[in-house]
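In the block that follows, a single chain appears as structure tokens, in the form predicted alone.
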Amino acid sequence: MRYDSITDVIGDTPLVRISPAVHGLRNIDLYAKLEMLNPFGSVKDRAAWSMTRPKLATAVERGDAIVELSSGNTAKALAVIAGMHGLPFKSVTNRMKVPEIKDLLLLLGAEIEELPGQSECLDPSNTDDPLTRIHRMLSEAESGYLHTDQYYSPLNLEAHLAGTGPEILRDLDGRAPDYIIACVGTAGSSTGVATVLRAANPGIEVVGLVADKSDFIPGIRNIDEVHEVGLFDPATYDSIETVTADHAIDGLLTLVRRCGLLAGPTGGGAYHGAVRHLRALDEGLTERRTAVFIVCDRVESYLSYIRKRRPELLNQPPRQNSVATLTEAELAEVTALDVDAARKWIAEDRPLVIDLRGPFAYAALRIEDSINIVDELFDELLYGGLPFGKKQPVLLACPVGEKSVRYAALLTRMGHPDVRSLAGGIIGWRDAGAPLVRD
């Protein structure tokens, strides 16, 4: 085939059939809708050229820089499709957390504006979210932007009902599956292709998958997260289920070995979540069904994601102290306190508060005399040297307490016997109308 540009070459991407020797379901025919063939990688290609491709003529003569909220898929296409046109592009975001897509958008020419705070333990009173910092920046005379919006573009759902799902339908000679299951990042993706089908079958079940919330899994938000989104509705599925990251790699590790897809994370989680739903339903079933699951991206992008929490893969030894080899039982045994119970232990025995949040949120609200270290910084000194003895007593907080009762646990494996977890986090302590101060 000949194409006069590259952007010419996105979309139509094939729809493969899973081997039932892979997923061992009976009556279900599983496909995966192979979006990493997409000239840039992913699906967020197609989003990246119908967000731009009706202003960029102006753009161009007006030597617009583009802008996105994005540290992934949708930044790199962006960054690429404003090379070809001689423009600027540059990524707003405090969560760059790939090194690999990094360097990749240096090298294409991004400029990245990383904001203070990057931080797993994601925190809803961030005072400087990147959205609200994008919006600030485009609100100041002559800006001089386009601002692609991912999250509540209309092109962005628009990029999916005319290409993906009718591309879908097409593939499976006209006729809809009847389960749809699909990550949920911006809500593009899985909504503009839940609404072309549930058109041709009222009947299709639609799964969305979000991130569990002690996890990040690259291009999956977690069910909080996805509540910030302006494409995300509830009522677009009729069930949202949780992967965690060990699911997206086990997923991932599949379709790469038994299936020839060198799949990402999200495509990853989006199998495994498929064939857990499925094989729920499998058995049941007196006639054959249809299922497809969408495979976002491409892996050789993600493998330091991959080195840091299953080292093993790559020849590496484990880390013997990491969270992802926290069993139940260790995770039992955390003391978790309360509000009432946390401010008697403080007031008592004084123990070292160690707030897990970025920053920005630490400095608008925190607990007195507590004390900094942004969880991803926090998970690198348990290898290089806490800046506590073990005889000391600490009290960690996050957010909503999920994270720190990880590090509770990881800390009393380590010999630490006095490692407490606020439960409800900061934002329950705030909640109970506790005393919080600020800068």
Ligand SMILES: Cc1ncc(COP(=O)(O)O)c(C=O)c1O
Contents of the next structure:
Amino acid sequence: MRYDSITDVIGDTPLVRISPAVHGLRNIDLYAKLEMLNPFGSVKDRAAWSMTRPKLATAVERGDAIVELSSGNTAKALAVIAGMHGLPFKSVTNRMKVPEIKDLLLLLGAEIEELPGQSECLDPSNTDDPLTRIHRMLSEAESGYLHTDQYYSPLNLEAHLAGTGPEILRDLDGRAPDYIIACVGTAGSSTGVATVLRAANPGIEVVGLVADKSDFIPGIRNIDEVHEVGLFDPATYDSIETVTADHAIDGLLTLVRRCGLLAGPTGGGAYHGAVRHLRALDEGLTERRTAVFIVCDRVESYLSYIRKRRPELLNQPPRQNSVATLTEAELAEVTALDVDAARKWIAEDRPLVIDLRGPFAYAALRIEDSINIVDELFDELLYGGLPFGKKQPVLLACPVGEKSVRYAALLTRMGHPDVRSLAGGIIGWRDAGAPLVRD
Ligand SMILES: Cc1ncc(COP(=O)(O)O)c(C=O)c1O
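What would the structure be for the form predicted in complex with the named molecule, rather than the form predicted alone?
Okay, now the whole complex, with that chain kicking things off.
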């Protein structure tokens, strides 16, 4: 195999059968489409190349920077492509959540701009999300940027209409599978593949997988977030199902330990979601069926993600007080104060008000005298040691009141007798017209 450029190596990834001894399905042949074997490591290599290739000559001539709202695989592939063409690459994101990917982007020469998102509630008088504003600015011609626009670009979809989908058909000897199961981020890969396969087999069942709302799975969205994506069309999917981080890690473990596939969390989530969906159908089948799931990227970048959620896998003591271990009963016991009750409590008892949002949002607007401990750091302090004692009354505030309830329940379990949560979060406080201060 000889190539003129590494970009010629993008695509043509293998379709590998999963042993029935592993998945246990009796009537279904299950295949993994190994997008992790693309040269820069993920399914996004295809989209990144498809979105840049037609515009590179002009960008090089003008010296434009490539820019994308991504903190993951798209950014990684774009950073490589930009570097190969002597262009700068800028990743705009509302929080770099996977440290290995941030480090890798910096190593590749990317510039990273971290901004708060809408849910962080930056400024109530401004109804635009900062990312939305940047998106609008970048899309203007003559902006000096080649904005690839992965959430809206038809070229993202095109990569899978022309590549991923036809490859699966070809490798199954022209017969489309009966089921396709894929995680949904920009929806580019699932939509492109589903479109091609459905044209060949209108009876195909398409299962889209999103992250459970309580969980973060790097690379994919939850059911609310997915509706904000321009390429997402609910009609593409016969069903949309959720996977938790635990499911994703369980699936990843099966793939890495038993199948020789060094898949990342969304590959694991896709495997888990596929087997869960297919197991329910398998018994009733009278003919053999074929199913394909997509393995988007590799495991190596997610070791800190796994360490945090399943430390025992990496020979570390289990985290007893993690959010994932909370019961419904513990959550139901939390005192969640509405805005009036919270204001009264603050005035009378002076609890420590901890704002769990990101530093940008906190700096822009906050409850007077509150302190800022961003939720990820707060999570670490639960194990490393909290900067306040058990007798200290605490009011926790987050964007909408979902995270603060969980951390209040954990602190209560850990023996803090008076920890309360601000119902509706800072957004609720703002909407009630209660006072906020800024730097
Ligand atoms: C690890 C990972 N899995 C899955 C996806 C989803 O792919 P798509 O954007 O085509 O929906 C992405 C997208 O960025 C990803 O990075």
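Residue numbers count along the first chain shown, from 1. In this text, rigid core is short for the largest set of C-alphas that superpose within 1.5 Å between two forms. This one's a predicted model, so the numbers in the text were calculated from it and none came from an experiment.
In the core-superposed comparison between these two forms, residue 357 has its Cα shifted by at least 2 Å. Relative to the superposed rigid core, the position of the CA of residue 6 differs between these two forms by less than 2 Å.
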